[in-house]
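Given next, in structure tokens, is a single chain: the form predicted alone.
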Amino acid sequence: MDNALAPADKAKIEARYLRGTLAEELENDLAEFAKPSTAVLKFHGIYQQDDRDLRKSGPKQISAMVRVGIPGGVVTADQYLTLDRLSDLGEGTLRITTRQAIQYHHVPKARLRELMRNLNEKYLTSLAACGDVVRNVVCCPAPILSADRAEIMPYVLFLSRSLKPKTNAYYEVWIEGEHAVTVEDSADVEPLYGATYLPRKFKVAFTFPGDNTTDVYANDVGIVPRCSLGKLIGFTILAGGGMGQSAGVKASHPRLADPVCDIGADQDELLEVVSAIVTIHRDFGNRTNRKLARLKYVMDDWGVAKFKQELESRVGRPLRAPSQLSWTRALDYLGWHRQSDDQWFVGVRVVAGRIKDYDSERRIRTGLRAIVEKFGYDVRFTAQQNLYIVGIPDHERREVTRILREHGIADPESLPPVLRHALACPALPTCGLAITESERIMPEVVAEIQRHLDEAGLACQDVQLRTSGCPNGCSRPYTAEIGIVGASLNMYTLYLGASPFGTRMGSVFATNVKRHDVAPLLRPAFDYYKANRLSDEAFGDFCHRVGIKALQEASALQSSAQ
């Protein structure tokens, strides 16, 4: 690799430990910050926006995006509560993303601050919930009473506080010294990550044994703990996923990850191990070209084989072969659960991870805030985009039940199957990388697909889909049984065949698809998979076993017969 100083990490030195100017620039009237800046910005968990939707209709309308990180999607009431109030500093609601972290949109520069300060105060952060470090670590969030699980989410905590960058830079900025977040008080130096952080981001993600909720192959690193009767004897180590894709860059993809290695249960170990995985993205990641920089790219270069022995040379040991895994779902528990004799949770769908009152029929911000504000319940967010209210008594549940019912928020049963699981990124109008609509489109088109299946008598059928407004993949759409991918101005790409545990990615099954030709195209597949399955077989398992030429070909027979 090039030992030149690539402009990237030149810029990451130059911003002193993610100081750079953003002190002196909040002093300023200015509604926005220079160029140079909004890259230190990402590593505060800040990305600077403007409305796309307004460009062409006068000034740009700077505000910033702030996505807070919270680990394994665990907050309190309280945080609950100043995260919905918090809200009201940008265009009012919240967003659940698909690393279980909050996002706010449209928030001014001249309030960040005090958004951030606010945050601290309930000690909630965006550090690091963006950037080239590792970033939120996700975990299956849901309280499920199981013999087969044990209490992970002190080690999910422990990993993401002991991976966090250490400079001092964002309590300087943000809160001035005020450390109501502990941190490790060493302002210059980063013992884990260097001078220059890491090539790229980093994404961590635990799930339970069976249980793929949280789309573990699709990180960086996946940890799969193993349990028995309650109790962790030790963890099964992937590493290598990454869904991102650039557009007009062949060399880049999504890719799962690969099982490298079982570990014991101590923490310390964890973090050892996990620790070297993330030095060897920064040792070995490609500097010199951001779209090939990932750690699944090392992976792709040297083998499983020899990732394990650079690993094995970093730890000092020689590590256990991994355990084999297998899987029985990866959907979210909607709906009610029990969480232990006496107590309940619920799994209430939020679509697209929006959170907010959409008409007076839909109140879906003022309905939750109400249950916490009423009861004190804890409330999990999920990667799947939906969020759990935990710890409810038998006794309160079918008031809770009457509440979210008064303020329109649906019974995850009463949903169509598409859309009851379906995700989206945001894309237009904020986000700087879309291509095209996402977020905004997807009832549309989850309701056009719906349509075709109920016609194809498959109105029952779980289909997991994902759209995208890019082929960067945040909603993890190659993963999911019906893939839609932005690829230029309301045009898509069409991916068929993924598992529906997250084990395998779909291939493309149609390019340049015009948004309204979406589920048109697809119905000739649900009429083959209708006509052809196996009993019990899953939509994605169907299209991989029979082959994307082979829908191809009864998808341009049926077109031809019309």
Second form
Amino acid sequence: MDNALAPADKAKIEARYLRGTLAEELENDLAEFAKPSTAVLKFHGIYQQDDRDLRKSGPKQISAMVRVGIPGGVVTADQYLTLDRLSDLGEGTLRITTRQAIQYHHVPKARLRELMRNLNEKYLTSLAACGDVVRNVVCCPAPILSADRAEIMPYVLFLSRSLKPKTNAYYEVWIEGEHAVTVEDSADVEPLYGATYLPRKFKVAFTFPGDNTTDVYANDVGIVPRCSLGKLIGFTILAGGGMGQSAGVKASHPRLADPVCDIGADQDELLEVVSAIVTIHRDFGNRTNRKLARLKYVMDDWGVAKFKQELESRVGRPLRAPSQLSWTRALDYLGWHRQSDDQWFVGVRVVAGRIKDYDSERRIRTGLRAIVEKFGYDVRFTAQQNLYIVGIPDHERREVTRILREHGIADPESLPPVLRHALACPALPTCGLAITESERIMPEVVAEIQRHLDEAGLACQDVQLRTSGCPNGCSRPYTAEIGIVGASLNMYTLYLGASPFGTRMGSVFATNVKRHDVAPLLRPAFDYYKANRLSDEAFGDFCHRVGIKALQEASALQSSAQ
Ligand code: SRM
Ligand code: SF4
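For comparison with the form predicted alone, would you give the structure of this protein in the form predicted together with siroheme?
First the chain shown before, then all remaining chains and molecules of the complex.
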């Protein structure tokens, strides 16, 4: 074996196209996989975790988080009901992720094969939902008809399928249950990835012009369709985005993607260009330091001109300059919307993406299942952790509304604006990287912030707020108007000033903020905004215009006056 290989790459080669010793380990009675297998498991969409709430009270309680990739967030009714039923193999919740996937938590090792086989029977897979490969391809899933939209879901599914690893390991390990075979015995090749796969994860998002619901700028590759009179005429391609930054690694930072080129509407051309960008990451991404390995650091080093030159040399032709992109505030499409002349869809708010029965009043999981079971509607998950129930005929709307109400599923119009738009990553107790709480405290923090907005005379103000339990930024807090990021034990960093369109990141407003100090600390900024905003100026745009220093001074002034 080549001694110059980085440890992570050596391990990938030793795992023989994602096999490792998973099949053997599934045969033993141990509750957990051995450490070397945990890296291989990620490519299969599985994280080995322990319940961090229980760490102090006894031995570690090991189980698995399983992520089911759902390209564009689209599932049939039958797939939804399967996803719902299989959640009982874990803790009984389905969690819609910020990339339209579904996660199960607390799945025992002994139930994993059963889970994977049942998913596979319904054409669902966790392959490549995690790991150093192209992850779940996301897209705005609202079935909206308008002149500046065309049906692009076939492109999403095509790209997703084409960029999946080609190894047979997933089927051997989970479906056929055969013992691992050697590479020589298998016919495996990974034409795109090679035996060492990518240096790091790689994310692709589509979104429609004007409507950045998927945060395209936060992705390694962003794809913006160009449409005219409801027809697709091409795509604008962006590259080099990513939110993650690692605590203690100074050079790591979030970055927005840059527009690189325009291409035509042909599926094969799209695949060619996106694959070429993936190979730039494969060949030039940092393979010795995983904290600095994302494509965004290649873009930082090279700049767009050199990046585009390399891309052109890989596709063998010059590429057109990117079109100018313009954006408006992303809509959430919650509530009722017309889908076609005789059909509707309803957007359902799922706070922090957690589909579960909270108590006898709020039976979200049961209510959604009841609707899908009764009517057979398809479901679409969104990158804002919500879902749409689609294809509802006019005459069934009343009954759907009744079932939603009966199960305590809130009418979005009744939700306070901040709660309606907020995102939160899971953090404690499942995430091994969490420094602070996020999902569990988000509703409370949001309620406190809403109270301060109400008191400041801003009760109806739309403000995007996102909480993450560490700087990795899984809820994309750096593109939220208020970003709350776990930094050290029970302490948060607050970011303000991002654009509500996802085109500008926020800046640090305050550090080392205790959870209960978050809302009071923001209050002076709300008062300042109320008194000095321009007409129709969003909170994030205001914070950016006046600058962080002015906001901090307003905050200091108010606290010294008290
Ligand atoms: Fe994430 C790692 C959850 C979207 C950046 N992320 C993790 C892990 C797997 C923790 C770990 O490595 O041990 C978290 C599992 C927690 C748990 O208990 O479930 C986790 N990330 C999530 C999800 C579930 C958050 C959510 O609220 O839904 C999202 C799953 C998306 C999916 O379906 O694929 C999720 N993660 C994101 C996003 C947002 C996005 O992609 O739009 C980001 C920022 C964008 C980006 O990638 O830069 C993100 N997650 C990270 C990072 C930082 C990567 C980096 O470049 O430094 C990590 C840490 C890592 O990879 O080492 C991470
Ligand atoms: Fe875990 Fe941090 Fe991601 Fe939250 S942001 S899920 S704490 S890795």
